[in-house]
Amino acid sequence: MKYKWYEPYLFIAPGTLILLLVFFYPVVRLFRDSLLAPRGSEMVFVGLSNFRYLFSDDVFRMAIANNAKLLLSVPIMVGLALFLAILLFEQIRGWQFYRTTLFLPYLLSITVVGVIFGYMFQYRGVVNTILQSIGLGALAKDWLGKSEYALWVVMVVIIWKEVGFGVVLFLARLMSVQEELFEAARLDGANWLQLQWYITIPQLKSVIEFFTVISVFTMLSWVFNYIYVMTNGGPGNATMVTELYIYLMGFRYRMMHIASATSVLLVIITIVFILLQNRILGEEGAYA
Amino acid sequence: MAVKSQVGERVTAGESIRLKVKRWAWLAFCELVMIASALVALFPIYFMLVTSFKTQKEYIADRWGLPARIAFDNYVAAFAGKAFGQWFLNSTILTVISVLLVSLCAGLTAYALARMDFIGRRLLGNLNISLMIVPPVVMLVPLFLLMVELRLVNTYASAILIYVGLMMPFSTYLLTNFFKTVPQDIVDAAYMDGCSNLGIFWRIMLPLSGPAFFTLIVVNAMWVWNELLIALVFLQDNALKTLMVGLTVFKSRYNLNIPVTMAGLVVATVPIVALYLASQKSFIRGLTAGAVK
């Protein structure tokens, strides 16, 4: 030992203290608060009644359903990223330019993106103008103002912004695949589709899994910014999601106990997904 | 990439021409798809830039054509309210302080995780990985109640503390992996010379980890700059609002003057794009750190 036993703890102290304060204290408090409700000026123990309220609330059910619907965009996003990465890997002219271009949306802040698209999809916005100018004026509509379309439009915006990350990720991995693998398959007479199916996709397996996991978590619990800026949950509650529900309950309607119960559910859902992911992908063991 | 003509000498001349045509058609298809994708990716950005230079009249007359002239009137109007400059300053302060703090805290933790042995090391390491995916919104209500009790709501301190906490897991993960690659010989030599662990961290690890820290600082700075939820809840005071929160206010205030809003968006975007261009390679390395090994 080149150091005293307590020395490592001094190193981890500042960081761990902050982790305790920002992650552990809140989560522990959450579980307590979710069982309390205000009676007059006091908080009293009410058992699971906050959760009962939650499950009887149509808005909450709508929020969960919408998060589930957003999950539908994960396969689209992963597929699209894979497709674009494979095309770029053909090393067409200017592929580096395309890579940078596709990545650009990922850099912009969601707030900025949300505001831009909010204007683009207005009834008098540029999307409808373009539709009219190519003779598809009949399709023009108030995209974010109609409950049938709003969530799908948000989904398109999320895909627009995040797909570039997948492309960069996949391309980086593809470029490290040994060229001999492709050569050998070609010599064996593999056609293009077989080449992708037997070489590209297996080689990309780990990054595809990584991007899928990231996207699933994004759709479940990182879409607040998009929704807040573009629709604020509306029209009606057509684009309500769990995160916005927590925010509104806690900070607009001052029903912190309901917000706490919702957060507890989200913690549980997150833990389930972490366990599932570990089960499916195997322990990464970065610290083993 | 090598073309399919390498399949072998046995192919006849006719077949080889057919292959070439097929290859050419394929490349043309790829190119077309990429051009279309690039247009889709760029159009909203083009729309933002172009609109920010238009007058309100021009915008109403023509939604996506080029402006008649390049004028910075909208930019002047955006900054005119004084609030905008304040928001910009607030975002800068928050970004700089919290990124520096997390680099230090995560650096020290990562050093212990990578280079020392102690009870709880594996636990801390694995926890770090799991915490990366915990959504911040979950902690929002209890953190708010805590900050109320500590009388820290509407102070920079509350937001900085939370930002540092939220950035810790990824930062620690990235730095731990990097510190592990520093050769043990160098560390041993320093021990021989009587260097303490803190000395090794400061004089050896930090200088050798320049690229890793650089990556981390860029990725984290972008995250803080763009963050909305925490800023929305903990910095409600108008004098403390960040640029991102300000933009949502701005949007409703200038709802009828879209070109001014667009100018505001451009101003909020420029620092990020500049940071990206200055650090393109290491930025992508940082983002993909979790995946490509």
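Positions refer to the first chain, counted from 1. Rigid core (definition): largest C-alpha set, two forms, superposition within 1.5 Å. Since we're looking at a predicted model, the values are computed, not measured. Compared with the form predicted on its own:
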Contents of the next structure:
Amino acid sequence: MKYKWYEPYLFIAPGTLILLLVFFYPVVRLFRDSLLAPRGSEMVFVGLSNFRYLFSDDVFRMAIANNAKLLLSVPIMVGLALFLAILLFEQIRGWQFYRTTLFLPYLLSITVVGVIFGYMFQYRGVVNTILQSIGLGALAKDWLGKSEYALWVVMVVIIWKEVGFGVVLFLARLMSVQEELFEAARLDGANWLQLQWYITIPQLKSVIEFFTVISVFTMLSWVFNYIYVMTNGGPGNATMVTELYIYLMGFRYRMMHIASATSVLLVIITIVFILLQNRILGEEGAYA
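After the form predicted together with its partner chain, can we look at the form predicted on its own?
If you are looking for partners or other molecules, they are not here, because only the chain is given.
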């Protein structure tokens, strides 16, 4: 039976239409709203005025800076996940229990994690109580109430929760590596560090790249729940991030045009990171 050239397009048309309605239309509407502003009871075209407002707003600039600081946790997460995965791959005693323990935080709700650690890091919380009980009361701080500590505490919590995902990814890939590679290297006199540098890391290269990309996107656009539950952007604006800024502008201050402009900038930043990643991977592939 011979099919007409247009019949395959008829089959994919319903799904394509749904995708356009669910994804494409909101993006177009977002870009349109970012160029509008209220004038009385109407929305009028103002061009790039909303974006100029953003870059003149100290709170927005601080939000961008805080997102950039959170990106510092990406190499820490990747390195820590890699180290833990290697230890588990060596099948140390109780490694299966440790694997479950490390992955369990990733399964917990961010809200639950935020509430628990919020109580723990209060001035009279568990952390300071333990420090005082072991004679280290001088180290007790108002961890979430001081601007110089709050963002770093949130970063520690994010690492604690997200690193388990990387451990499982790396360990799953290591389990599929041929043992003969390690045996041959040992016979050639390779020590433990050389095994990891010349065999483990090259074998994990694609998984490391994937986890790195996921971690970068997490720090750019998935930290709202941590911040909202633990600090709500405070103290002051010390832990303000772009997602919380969008939420506050859109729903608390009813400045949806500013929220739309911020969202557009976040989309553009994300696309830039995707293009940079593709460029890097493309150049490495061509070199290989």
